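Below, in structure tokens: the form predicted alone, a single chain.
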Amino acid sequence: MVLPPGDKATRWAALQKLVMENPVCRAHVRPGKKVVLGVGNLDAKIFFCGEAPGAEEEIQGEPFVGPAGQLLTRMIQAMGLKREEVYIGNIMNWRPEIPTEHGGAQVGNRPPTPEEMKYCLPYLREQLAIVQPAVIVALGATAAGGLLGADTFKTLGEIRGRWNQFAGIPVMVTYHPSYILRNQSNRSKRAIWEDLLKVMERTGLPISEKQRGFFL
């Protein structure tokens, strides 16, 4: 994949055109739905990476806009940032399909296969090359497996909260926001918050005593 020379906005626009017109991506999108590319600040220090679009995302054509995305936005705000100040993307550019009867609406989601993620990974690499973030936050086991290799860990707990690396960029693996939606305990919230505190420290964001004490 070769993008035309130019500034970040020019290269990102060229990448968006490539993704939106990709015949494989388009073939996997149901009628009336959208291919999804990442969004956000092209100069962001923090790049949040999920696995794949869901129902709301393939309608709006933007990652993390459903309930999990709304929680992610609140998490970003707790870090002292706005959603527009970070970059948010997925490894996958389409919602992994589940067979439906008589062409009906898809109910539920499934994790993308390694083959699907392998196909889309070059587009993620190009987004990273354009944004050049200081860190990547991998949201959930599937995203972590897509970036680091699913054979490098058995459970998310083995690598969560530790620094890894992808494409020369530090990676912090943490829980997907949907995990917090299913587990509303302070313990679960504190676990993901501790990971985000490490990201804040790594990127030089100010941390107040109040922030350090969240969910204790």
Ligand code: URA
The other form holds:
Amino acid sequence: MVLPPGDKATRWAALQKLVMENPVCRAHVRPGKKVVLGVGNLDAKIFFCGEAPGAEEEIQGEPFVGPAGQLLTRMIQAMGLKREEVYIGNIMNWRPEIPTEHGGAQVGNRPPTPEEMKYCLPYLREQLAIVQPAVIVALGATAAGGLLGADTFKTLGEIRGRWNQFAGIPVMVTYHPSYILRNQSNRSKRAIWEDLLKVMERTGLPISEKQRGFFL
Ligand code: URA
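Return the form predicted together with uracil (URA) of this protein as a structure block, the form predicted alone having already been given.
Next comes the full complex, this chain leading.
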């Protein structure tokens, strides 16, 4: 993939055009639904990486705008940031399809296959090359597997909360926000929050005593 030379905004716009016009990506979305590229601040220090668009995301054409996205936005705010200050992307640029009868609406989601992730990964790499974040936060096992290799761990618990690397960039793996939607305990919230505290420390964000004590 060769993007035209230029500033970050020029390169990102060229990348967006490439992805939106990609016939393979387009062939995977149903009529009226959208291919989805990441969004956010092209100078962001923190790059959140999820799995794939869901129902709401393929309607709006933006990652993390459904229920899990609203929780991610609150997590970002708890870090003292605005959603617009970070970059939010996914491994996948389309919602992995589940066959429906007579072209009806898709109910539910499925994880992407390794082949699907491999196809979309160059687009994620380009977004990372443009943004050059200080840290990637991989949300959930699929994102972690896509970035670090699914064969490098058995359970998310093994790798979350520790620093890894992708394309020379430090990666913090943590739970996907949808896990918290299913497990509303303070213990689960604290686990994800401790991972985010490490990200805040690494990126030099101020941390108040109140923030240190969230969900204890
Ligand atoms: N879950 C993801 O992993 N990505 C999204 O964009 C939305 C939900």
